[in-house]
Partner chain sequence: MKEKRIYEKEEHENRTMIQLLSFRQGKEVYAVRINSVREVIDSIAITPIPLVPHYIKGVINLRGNVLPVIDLNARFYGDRGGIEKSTSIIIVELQSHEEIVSIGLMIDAVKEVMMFPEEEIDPTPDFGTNIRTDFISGIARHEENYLILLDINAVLNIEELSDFTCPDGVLEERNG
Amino acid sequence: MNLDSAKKVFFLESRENLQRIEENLLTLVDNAHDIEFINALFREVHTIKGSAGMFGYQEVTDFAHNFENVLDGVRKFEITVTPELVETALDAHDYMKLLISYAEEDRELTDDDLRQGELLSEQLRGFEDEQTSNDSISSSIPKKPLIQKPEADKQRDQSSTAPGVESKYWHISLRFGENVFTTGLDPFSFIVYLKNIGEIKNLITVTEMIPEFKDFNPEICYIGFEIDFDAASGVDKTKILEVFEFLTDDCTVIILPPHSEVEHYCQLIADLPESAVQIGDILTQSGTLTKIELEEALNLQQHSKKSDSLNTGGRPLLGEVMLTEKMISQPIMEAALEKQKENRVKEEQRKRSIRIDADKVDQLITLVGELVISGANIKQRTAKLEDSDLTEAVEQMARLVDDVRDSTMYIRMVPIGETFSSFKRTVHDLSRDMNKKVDLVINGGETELDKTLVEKIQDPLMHIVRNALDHGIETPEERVSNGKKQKAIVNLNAFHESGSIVIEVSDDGQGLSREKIYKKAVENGLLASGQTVDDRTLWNMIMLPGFSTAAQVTDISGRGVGMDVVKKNIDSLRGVVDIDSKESEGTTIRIHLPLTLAIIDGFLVTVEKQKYVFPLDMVLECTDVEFNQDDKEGGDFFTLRGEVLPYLCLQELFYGVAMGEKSSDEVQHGSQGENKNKIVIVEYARKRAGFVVDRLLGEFQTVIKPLGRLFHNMHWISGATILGNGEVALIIDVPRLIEYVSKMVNSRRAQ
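Structure please, single chain, the form predicted alone?
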């Protein structure tokens, strides 16, 4: 049987599980008494262990087993959560990540890797040994229940009995691993052997995991058992567990003693691996209800429908019948209802989502782009035929193409929250190494942007976060002396604004030192001594190559590389970086990025005879403006409804044709007035500017095509697109042009 596709899914899901494990470990101290949180953490490790065992990755299975034992002690409140335990668990997470990456790449572990694994396993066993020591000292102290209950609930439970819960028999919950058959084990043989040490009073075969016949694999074990067992005299839990000792690594075996407390059954219901959504199935699978009791409850429910139909028009819920007949207690029913709710949510998610390879999505985007170009070609040719019926059909097709384009692009959009969450570990490790106290606060994690952008923004954000902790955040002692709280805050925020996505990284540290940066700029020859410069220009100098004000070089920063790499990477994504800082208050670095790099709505214009496209999301309006050529209002500015805006003539910038001279395009198509100029008003990164063009051609669906190496020096162009008639139109790099206009404005103000 070919397992390649199954292994691919295993590695993908393992990476997702590892990420959730890391996130949960970083908040474990604050959730040390939340049993649901700890159980979720335990299940993630258990899932990796079981899945790795199915594919024969023994190193992963063995190490995960040691990790799992410690978490099992935590969820039983037998091991105390301490900062030392969290640090060891994080190291264990990293080692599991290494093992899985080696397994995926089919690489052998080095001697150093093996020694690291042995050391971590020893550290994990040390926590288990501490648990054993504590158990021997405090054996006479009642253990903390798995689920804390209000005092009123405790009194209610003590004053009432619950048939089917306070059983006089042992209860064994048994779920077999999928690879039981392939290892030569017969599940029923354990049941037969169990009869040698006692009597089976009740046995339920759990078949919920058996798929439809078309999906059935005879090599996989799908069944489980729920058993009520009357052990012979002298048989304890250890003896019963020995029956299943060959299964403990690959299967789930839960053994509850006679007269178990209600809390144990509640916990068993919460831990059920099946996804049953019927309340009766959940209760029978957990052993809190026998099949006979279930059938009796169903009969009573049916009888109630017949007798009460005239009065109520319906029948009571099955759970109400069970509670009325005292088959189960209220806490058990509440736990079962919670499990039912959880299973329904999982089932809905399973039905709604499928996994798609990223390469297939990229291929689909490419095909949709070609469809958009072909649609524009058809629309253009149809317009020449002047056939109303054909025109209407083409318009309908164009609308459908738009819908297909939007839906396809939405597939590529992913929330940035996952990227943000990955920095929790960075902040945790760096703050520990630098003896600083820092909290990472995430906002706007649900904000979506193109998958390609998410992948490429990871490294720049990492540089910024590391710089914030190294340069921006003070030591706890310095913060207290400055009247601040010991624990600093680093904020990651994302939101949409003017056709772009904005990512902010801010801190409440010491901020940038204007004096130090100015002095360094003078030393580097970037400024003349005594030269006046505004804050924004000064802050932007820290993004120049080799610019650093650090007094000493550390492992984190100080070599003058980092922020220049950030700017270079953001520039490659057609983005803009802004810095805002106040000394002793903090720094905010704001990154503006386009929403997508594939297909956009554009606004088509001409300059000379060449067609250009402005991204439509950045276009505010288009208008005719009459400039005063004598003084240009004191510079390259114009007034639009009382607002003074800078402008730039693209004809002059691209072709050296002074504004006011008739272009060849104007001669060909006529001009609406000697001094009338068509101007496109755009906004990006909270800055506005106008760009003078020759003609306005209207909206146009734009498939972005990258420029080749031959055109890498075209600073004002970010890409190209193909028009319906086969012509090539160049896409205006609005962020770069606005930056250029802003520099011109600042330069003239300084003069």
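If you're wondering where the values come from, they're calculated on a predicted model, not measured in any experiment. Numbering follows the first chain given and starts at 1. Here, rigid core means the biggest group of C-alpha atoms that superpose within 1.5 Å across both forms. What changes on going to the form predicted together with its partner chain:
For Pro211, the Cα coordinates differ by 2 angstroms or more between the two forms after the core has been superposed.
After superposition on the rigid core, the Cα of Glu226 moves by 2 Å or more between the two forms.
A movement of the C-alpha atom of Leu26 falling short of 2 angstroms is seen between the two forms when the two forms are aligned on their rigid core.
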The other form holds:
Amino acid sequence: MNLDSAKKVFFLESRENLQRIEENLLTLVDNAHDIEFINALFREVHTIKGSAGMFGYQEVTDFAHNFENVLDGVRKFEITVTPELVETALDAHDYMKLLISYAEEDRELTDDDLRQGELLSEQLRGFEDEQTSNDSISSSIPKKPLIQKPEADKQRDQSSTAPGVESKYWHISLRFGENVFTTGLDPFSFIVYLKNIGEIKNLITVTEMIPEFKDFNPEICYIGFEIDFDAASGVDKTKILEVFEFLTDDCTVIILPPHSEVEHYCQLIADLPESAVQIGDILTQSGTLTKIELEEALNLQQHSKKSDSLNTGGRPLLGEVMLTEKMISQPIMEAALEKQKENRVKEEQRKRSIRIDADKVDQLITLVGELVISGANIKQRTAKLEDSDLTEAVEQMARLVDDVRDSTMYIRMVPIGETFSSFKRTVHDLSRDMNKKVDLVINGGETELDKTLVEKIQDPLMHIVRNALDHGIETPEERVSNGKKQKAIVNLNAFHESGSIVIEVSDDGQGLSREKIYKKAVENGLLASGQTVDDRTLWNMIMLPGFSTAAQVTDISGRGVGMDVVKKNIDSLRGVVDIDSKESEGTTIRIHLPLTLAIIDGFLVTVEKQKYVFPLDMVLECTDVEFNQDDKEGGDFFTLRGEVLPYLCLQELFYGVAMGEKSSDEVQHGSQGENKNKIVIVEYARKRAGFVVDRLLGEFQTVIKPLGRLFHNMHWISGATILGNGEVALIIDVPRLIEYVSKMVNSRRAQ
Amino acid sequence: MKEKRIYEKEEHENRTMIQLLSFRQGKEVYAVRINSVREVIDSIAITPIPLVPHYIKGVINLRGNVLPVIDLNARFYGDRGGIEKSTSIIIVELQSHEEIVSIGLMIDAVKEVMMFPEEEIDPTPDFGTNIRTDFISGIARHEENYLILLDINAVLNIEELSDFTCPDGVLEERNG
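Counterpart to the form predicted alone, namely the form predicted together with its partner chain:
Let us now look at the entire complex, which starts with that chain.
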């Protein structure tokens, strides 16, 4: 792996880590004492710190270190979680994100950024100071308790009555474990690195574990090291341990401070895999222990073995020993363990998933599209041959092509949950700024939709959520006086519904004010004073450009460029926005989006000889309807099994041919009924309408070909498709036409 | 043919040569710079699109891509062009909003591809042309005839061509 691609992975993983940090921080607001989240937070910050250090991003490492210290204090219940702490931590998260994005873009930090970083570090240290003053043990030590701790241990060691060994050096025992080579680590590099923080006085390679040659496996690391280390001033146990941070859990690292008790050495001997005599030899040989000290140690070991077998029935676990002996401070230990665990999980995930360049997927989809078209062509041609074996073979191939199409489209599908989660922060920040109490409830995060849609829906959703908080939700006082719970609820929901994906944002706020909107609509000349209008039509008016009912323009919304932009964005995704609201009960904004962007099942019809396609998902049924003149006079309605539906005659709309007149197509093919008309009933976004066409040609699988910029103002055709014979058919923009029909019907009714 | 072109280029070595595609539209001969032309195809089945201005002839299927076709006659003179045997579609590539847009241009007949010295192209006259002057980037004399060099970005200005109204507007127009 070269450095660049490793860096790419670092940035990718850091972004994921940052996102989890944010999520955990937000969860922390309500679960201040849940150690799970705090541990997770610590782990994630620690991971970023570690990997940033590896790539030499010093600013990130330094800042993360400060951040980590505070979180460590929280883990140890030395710092209490306060709202202020969470806010600062969120800011620290933001700053870390900034630092990492700068590192990614190779940009220098501006002075402002640096000042901000300094301020944050200061704030973070502020929390630590608080901890220090609460901490009776280290109250005499001014700052950085985490680092001071091991020294405190040392002091204790020195002042204790038990005799310390003579050696004035640190003793480090290293056993790398069998798998160190397979994880890509070079044991030697750690030793080299160790030299950076002190001097290696003595190094003995432990070769006892090397097997006989016939059993020797060159991929296994058999050797270990016993090192006497003269640490540079200011280097403590934490610093030394950091050197070995990246070793995995089957490695044994034992560090004994200078003048450690003999007891510790005996524990060391017990913990190492080699026999006590061998280790003893090594230790005396290196001058770590004198002969007398060794004997003492071995005696002690015998003794402790007895007591151990009484107490725990076996050798204590290494980790426990290290902890009880305070050889490793608890956070480091846990962090290391968690890190290893996490690495394993990640490793497994990586095995199961691959990252693919989006362009490659797009290319595949284009090819599948071509395959679908030629498949349809073959099917058409086979139908003419009336060869049943061939037809069967073609049918089977068509099914396979269908499956290939579906699986290809599925590659691009991603769950919307991640997008939803990103709103937690928005809601948190906004509710804080506005002094409102809001709970964000997320449902259906596992609902999958096209990746492009997910990206493009983010901004409109953000706007809707902001609107809900700013205009929808009342202040806690208002809510209480209205008999509502103080804490409002904003619901984000996603689900599938009749060929589309629905994303809902609902709140239990004050709802839209019918009165205000009506007034505004009259002011803007959209409604005549006194005109009756149904709720839904009125609500949808807030999506017209320049329409804002907010009495006060706030920083967040109300500038009148809101909902119309939302609507425009959704329109460009072939989606529809629908508003439902009840005064003083809340508002629900529903976004309907198409399932996919590229391939659809279509329903082929002709209008004046020209072929048109309805997206099959939206087609409810096709039927013959006889229109009588009375119906027509009441508006463009017809009755289908008791349900009154608006309809539109496509001949009339597209070609100006009135419905009563015989179209050229009908004359040619001879129509059976005098006044019978073929009608396609469609539904989109819970609205139904009928479209009168000339002939029904049946189902057809089709690839949407965009019509391009030239047609971006055209709202009756959403795209084109190529039929098996190479002919181009136009795809009816059902959502827009339904909207058009209902608008037309409403205006006629109003007249 | 290729050899001849090289020869021509050498002959005019000290002059900047541009390559043009000339074609007939109505009674005039026009030319476009060849670097914006992707290919020329015979007039194939054009699918008309309802409720669009008459200068949009429709869409075609060009090897799996759907491209719009502009009727040059309608764009220039306001009347729909008829389809004759010689009618061809020039596929032009344009840059619009940071994307490449391919558009078909329906013309009466393609004439030839030629090299032309850039110095011999005169500026657009202020009057005396049958088409909008902003469509013209220059006029050149070629074999006793005038050749009108078109500014293809103006003729096929996407912003202008796509500026038509939605069905509400069309219907109102029709009803009123």
